[in-house]
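One chain comes next, on its own, written out as structure tokens in the form predicted on its own.
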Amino acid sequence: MQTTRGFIQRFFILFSSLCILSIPLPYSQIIDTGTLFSPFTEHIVLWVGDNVLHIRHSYIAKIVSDATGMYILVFINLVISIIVSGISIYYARKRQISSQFSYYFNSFISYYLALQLFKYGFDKVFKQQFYFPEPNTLFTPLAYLDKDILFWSSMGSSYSYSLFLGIAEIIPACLLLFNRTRILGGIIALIVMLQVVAINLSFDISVKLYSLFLLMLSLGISWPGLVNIFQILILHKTPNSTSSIVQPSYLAQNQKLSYVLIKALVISLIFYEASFKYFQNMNFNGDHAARPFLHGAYSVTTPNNNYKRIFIHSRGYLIFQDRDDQLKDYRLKCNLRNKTLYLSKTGEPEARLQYQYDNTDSCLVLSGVLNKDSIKLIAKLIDTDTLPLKRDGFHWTIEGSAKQY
């Protein structure tokens, strides 16, 4: 039993540790060991896949979110987690790890974790990460939405519910800084992250593999708790003190400055690098940052033709909507000098269109060679602040729900 303790212990340090180290993300102002060891991970995650698990040439061997080349990566950190754990586990005079070194081990991961949980709940409480639809997407029918775009569709078009989700994480986030309510930071995280990974899994949002590790990390931070709640409520026993990771009791007399500066600087830097983008912005509402020029939705009113809206994206595509509801979007840089926007696409050549817009009548006109065919397209801008999906009503009883309609 001792050594099977022993054993997870050491798998779960190292395999957590290695993929921290190894997974890049995308931080502003912390180094991100991730970013700077991929020239030598991706290489080795090259190999592995064509010598190893023989899929040449047949996947992504960049280490991004979902893609074959992160699985890849966190087989081999799982595989050289369990070799090592193993061999030291079987070398080991002492089996289980020293509490001294669980502790600040405990503490790298929990300051881990709450540095995701800023980052992500800021997100939500900012709307940067659930962000009210794009023009294109609101006039989408449906049945033709993936659900990973139906489901961010719906949560960006409730800032309320976006406010709620971005809270429910930076609580557990701000318990799990002091060790005094770590655990139940833990707890509060897993059950978050439980939500989050049934979330990705079931509208296949592509996050899955690093939702589930830091599900994993909550788990490991919560376990004494999770284990002095089950001798209580289900064995009916007084909880085993050894099971919670207490604070090295020199702590606590000698190095207190030390350790309490150490500590306020860390805090300090997680905050920092959590909202740093905000601030350096001054956009604390995403669904209000600037959009670029001609953004929105546009019916085209030209008869006699197959395009029945034109729609303008904020991160620069120009996207055209048939009679069908079929869609086909174009890469697009404007200049304002020449009117002039040229579209670009892979496997067709690169297309001009000639606009004229005005202010007054919100009407665009656009003209040129697309494809090989000749267009003369005059679409009006539609008022996507008046659509139901916009509205902030709220109605206690459904006799008030009706009157609106």
Contents of the next structure:
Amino acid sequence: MQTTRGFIQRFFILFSSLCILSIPLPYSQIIDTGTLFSPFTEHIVLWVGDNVLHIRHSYIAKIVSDATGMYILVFINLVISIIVSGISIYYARKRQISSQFSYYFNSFISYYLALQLFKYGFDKVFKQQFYFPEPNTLFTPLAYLDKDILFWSSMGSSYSYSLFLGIAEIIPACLLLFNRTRILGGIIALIVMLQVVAINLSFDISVKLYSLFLLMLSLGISWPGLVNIFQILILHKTPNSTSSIVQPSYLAQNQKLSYVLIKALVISLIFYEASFKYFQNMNFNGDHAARPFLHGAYSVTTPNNNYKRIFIHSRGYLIFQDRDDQLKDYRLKCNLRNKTLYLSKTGEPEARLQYQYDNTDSCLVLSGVLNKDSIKLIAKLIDTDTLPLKRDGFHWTIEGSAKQY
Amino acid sequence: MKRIFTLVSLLLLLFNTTAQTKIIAHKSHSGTSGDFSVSDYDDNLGLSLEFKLQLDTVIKLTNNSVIEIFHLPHNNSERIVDTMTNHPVFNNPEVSLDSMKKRYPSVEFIGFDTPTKTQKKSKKQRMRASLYMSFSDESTNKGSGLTILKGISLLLFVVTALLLWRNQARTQNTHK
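Swap state to the form predicted together with its partner chain from the form predicted on its own:
Below, the chain from earlier opens the complete complex, with every other chain and molecule after it.
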């Protein structure tokens, strides 16, 4: 029993540490070890994929969300952790990990999980993650949307729900930072992450592997609390106090001041890292962020042509929608001096369209040659603020809701 | 002024504030499966990479035009160059080089002459210039945003340290 427990402890510590160090994450202040080691890890991933797992089809070896490369990396970490834990438990004099080491490791993964929950939570609170749908998504028939973009767009249409989800992630993140509230934070994080994993699996959102990893960390942190809850509610026993990870008592003596200062520094650094980009851009609502020139949806008014709408996407794309609602996107570059739009797409020659935009009647005129066809399109900007999806409708009664139509 | 707006708008095409997965980023512009490439998107794991351009150098071309050179926060080797006309700060004769350097301490200014004694401005002119800078330039707000964040983080550090210290003292008393 002690051997199994010791093995699980060692495996958890090794596997978590390897994943934390090797998975790249976008940080602004903290050193991203995943990106730092990525030339080395991607080389190993490629070698294992080709020579050990014998993957014959082409795959993405980069360590990005749910790419084959990330699955291979997690597989490598898993194998290393099992082997090293097995060897370690075989040769170790003590089967159990010391309580002092457990405490420090528990603090480390709690801070890591708190940082991730803060980042995802702030992204939701400040409307950077679930953003209001782009103009082309707004006018794509529902049946043509995949489940992931549909879920993203639905979430993006409600600020209050995005705020709620964000706060639900920030609360456990705050609780995870302190010893007294860590287990409660872990249990709430476990519930939150369980919901996130369910969404990612059900809506085919490609953060499955990483959300499962965060779920595993939450489970590891909340485990002593879950054991106690099981003992109270199911076994009707007094909980075993030794199941909790406690702070080593020697810290209360000579290292008390340094402990307090280091902990306070780490907590403020986590906050600084998690909120850096919002303060840097002074943007606390992604939906109100500045949009590029011509951004929006345009209804084509020119008769006898195949195009129904034109969209300018915030990340520099121009999208045409034809009469059958089929969409075609082009990478967009804009020369404001020559009033020219440069449209490029893989396998097609670059197109140059002259544009005219009249602010008074919001009319966009495009002319030029696209795919060997000469086009001249007159399109009018659609006021997306008046669309039902953007209406700030909240009604306690169905009468109020029905009045909107 | 309108021209400045349009030039700035062009730069906004490079800005990326939203966070999503690479696949969702691709689907958001109605991209087809054949066109998908992971290197096209900075997003990863539903989080976005900091992608705000950071101003490195300003080169004065003429009295009403400057070249701005930016770099990406995570890519120091790649440079983005943009020509601006009638910039509200860099082409403003009422804003001195010293004021610009105070506002943008990390930016290198090339081709901006230090004003001679005769060019030195009256107190009224300096006040007007400083007011104009605080209202016209967006970057000024961004700089102050980080100052606010540093202030909040420092406050958080002090409060957390005090709370932890009190908690430690309380625990010690309980053990006694």
